[in-house]
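Presented below, as structure tokens, is a lone chain in the form predicted on its own.
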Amino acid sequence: MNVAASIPTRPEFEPPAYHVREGREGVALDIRNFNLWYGKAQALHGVSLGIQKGMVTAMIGPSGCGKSTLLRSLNRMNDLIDDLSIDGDINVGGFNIYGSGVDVIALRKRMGMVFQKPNPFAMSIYDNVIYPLRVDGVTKKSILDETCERALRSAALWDEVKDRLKESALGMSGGQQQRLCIARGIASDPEVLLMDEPCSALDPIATAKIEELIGALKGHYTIVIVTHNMQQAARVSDNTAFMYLGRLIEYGDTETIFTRPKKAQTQSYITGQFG
């Protein structure tokens, strides 16, 4: 096979490849031709995909491909960076996110969102998990307490931490740190669950808890979760999308992306041809 010529490298791309699973309850986020610049330099380009609502769906590709930028797009994290722009539409609940009068900060907050590496604040368990509500001007004891032990629990954490609620979060473990964060993205109950990259500075053990989480959490959030790991994207998503060069290749059920894709450039990626 002729690896190089598998691998698009001029922009006369041939249009994505589609076969999604579907889930019974519809598109969550639903992205239409959606391209964006840093200054002129394109990193997105026609990026067009609806993600199921209730599913795991992964974003998978080399690094630099523009997943993790798509991926800050859907809660417009990127809005933060001089010099961006943007072109197409990302909708959530039948409206545009770049629209005219959208309410950033109340978008974020229908949007969790966990980083690559744990970010846990300088305070206690307890006032990590509630910090969200306490944003939103929460006092209410009862609801702080019940918020707390239901995120954590969701979070498969409450019985590791409950009797220490009000000790420093940064003397817990890594992957205990991830899995708070997890609990705080969660606290405000958001329809949606970004994760990127969540297991990167973990370690197999710490790893493995994670995905067993994705798992639990599925159904209850739709999550879309960008990895570097191909293997941990056929274990947890029910659909994956490959990117390169800033493009959507190909979109479909996991299974048949890392089984029987549709395109060579898939092909050549997940048998390490590339990447």
Given for the second form:
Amino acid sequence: MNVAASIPTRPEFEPPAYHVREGREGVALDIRNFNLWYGKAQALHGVSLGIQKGMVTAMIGPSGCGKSTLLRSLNRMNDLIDDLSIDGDINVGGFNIYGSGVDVIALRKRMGMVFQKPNPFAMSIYDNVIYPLRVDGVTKKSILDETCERALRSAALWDEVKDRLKESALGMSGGQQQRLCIARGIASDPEVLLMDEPCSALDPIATAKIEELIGALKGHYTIVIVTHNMQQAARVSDNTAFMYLGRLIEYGDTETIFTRPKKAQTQSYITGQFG
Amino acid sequence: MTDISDPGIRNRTTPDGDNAELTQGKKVRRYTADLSATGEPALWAFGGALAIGILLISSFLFMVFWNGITTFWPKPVAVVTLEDGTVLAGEPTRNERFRPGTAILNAMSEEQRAEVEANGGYATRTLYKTANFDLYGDDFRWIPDYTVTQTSYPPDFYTFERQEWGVFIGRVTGLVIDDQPMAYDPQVMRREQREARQRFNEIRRLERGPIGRINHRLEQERLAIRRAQLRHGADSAEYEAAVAEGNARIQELQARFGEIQSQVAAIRALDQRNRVQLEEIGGRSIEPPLSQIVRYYAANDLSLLDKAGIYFSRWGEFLSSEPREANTQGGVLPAIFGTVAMTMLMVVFVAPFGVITALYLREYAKQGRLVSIVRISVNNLAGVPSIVYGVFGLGFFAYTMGVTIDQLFYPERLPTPTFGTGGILWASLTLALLTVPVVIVASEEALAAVPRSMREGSLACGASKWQTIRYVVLPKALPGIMTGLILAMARGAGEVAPLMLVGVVKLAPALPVDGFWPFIHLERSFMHLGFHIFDVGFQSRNSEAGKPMVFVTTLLLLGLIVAMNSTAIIIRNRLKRKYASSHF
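Here we have the form predicted on its own; I need the corresponding form predicted together with its partner chain.
Below, the chain from earlier opens the complete complex, with every other chain and molecule after it.
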């Protein structure tokens, strides 16, 4: 069942101390009674959820249940959509990200994001990784080089690409590209890493590597992962939220959700009766 | 289970039975679908239409190419004796069938009439390039073939290309060197002609260089006086001072001008002392100075190597010198320069304007009714007849903007317009306007084709919208934008109609680039290959004489557009590769 277990782990891989922070107890993202409408269609109905610091939180549910919408609300990627309206609060570090005067760019810099399909830019590997720093105005080469190496090491990609940093990122395999996107997501040392079905376009071996990586990054970052693969949620996450039709049905630690769910809907979804 | 009588199934490979029958060579009814079901008639129709189209285009291109590359090949001179005793010399140019009228038929002899009737009432005639326009007032003559009694190709007939009056065909009877008549000696002739041409070029150089500079300075002095008058008034002390100072310098310049003029006059006098005596077939003779002879050759006495030499020498002159004889002879260098410069300037104007518009429409504007209307209008702009842009360019750029610029910055030159008339700047702006819809549409499509995931990836990294566009969207869209620019260039380089209103002239006095400050003179009128074709082919005194030039110039224009487009395509492909692995 556990694919990751059959893959030999990388003994040389060790997350650098750079990412470790003190005081990771408590709630990193506090979602309170959050409603969202695409035009007139309501996509999220009063979702309330506290995502715990330093842990991996999985969001599962059938297609169209609003789990991706909720994830994209966390760094306000939904702002790109016209005719969107929201109601409710999402608090990050004590302030409401939908409050007035919030600097969306600053917010996004605190949250790395990895997408469903690997989306490296048409640049070199090096430029891809340091992109968040470049747009932040960092020009000092020593900092950029250091960050590039750290991020690539954290994403378990350094040894594979260290000799071809100046080559195009588009020449990498899908799995490498996705790990590159993770490296890019953590390059600016964010607090939160959002992952929107990061393995859905990858083969099982690449998926296993990503899952292994999530396990390694856990503790250094608060990770929120949307997945439609329940086994994956069970393998990688500490907490799991089950959503259905825009509502949060059940939220709790992963073991409880998968072994003793309280709600009948959760029970039938995880046993594969619908979805 | 398997119905063998069904032909559709019969052809299938089955493990036994049917297949065995086939291999034994037994005849099987083949399955064919109904014609309309497979779309065969439509296939033939469309495929045929495509083939005809390609055939038409390629045969047209071949005709232009063939006529273009053979024009400069030296042709023999035929001496033709007609039945009425007339003798004429000329290059046979082409041959055609014609139907003689009754008056001509009545004038024929019996056998001739019988022959014409045997040919279904048709006779043939040949067009001879008899040249010698200065003596007879025409260059070409049609000669019906039945009137020719004798044709010969005497080796002592020469073709002379002259600086003025075009080609002369005839014999050389003698030379006049240093006002001393002497017999014709090919070697002396060759040497003296080369020297005379060097003198001719020296005069050119003096006129262009020192005299041009003095003229320019004189003009500057006059303008300075006029400026002082405009600024301080006609009875102010400043004006008086400027006049005194300016006149002193003008006198000095005029003295130097006189010096160089006398130098030129001395060379001219020397030129007049070296002449060649020519006699044409009708017995009339001329005695032009040797410096007027650009090129000459014994048309019927040439080896293949000589012919090739003349051929390439003509190409060299065509590509590197200025036109003469109302553009029907000489070169097209100013036109090549004008075409390339105008196209480049157009790209410089159209690229930022089109790309910024497309960026706004696609990335910033709220997609709604207004943007749709703008987009439709832009598309419609591409369909406006180009002459309308010419009228607009003349009215808006030259007569509104240009006149204002003149009043503000060049008041001393008025009433002579500087920017207030057609010029290369206004022409390229007009063409930029004409081609901007192409760039906008192509750029918009290229921007729209950048995947949403890339933009999201960049925004999620904390990039601002502009950073996202600058670093992710534009590089990705650049090849598409370049494609739009290439299309715009192809359209702009071949456009003639609007240019005739906004700055193209038959003969430009000076190139838009020269040695006088500010070196690039965007207000100047210029020559253009497209207009050159129109002018030579249809506006010259003798369209038959211009015809070969039409083909050569067309070939050159096509070649130039192909060259410019391929350069742009190469640059685009380089960019594509560069941005596939770019560093910021």
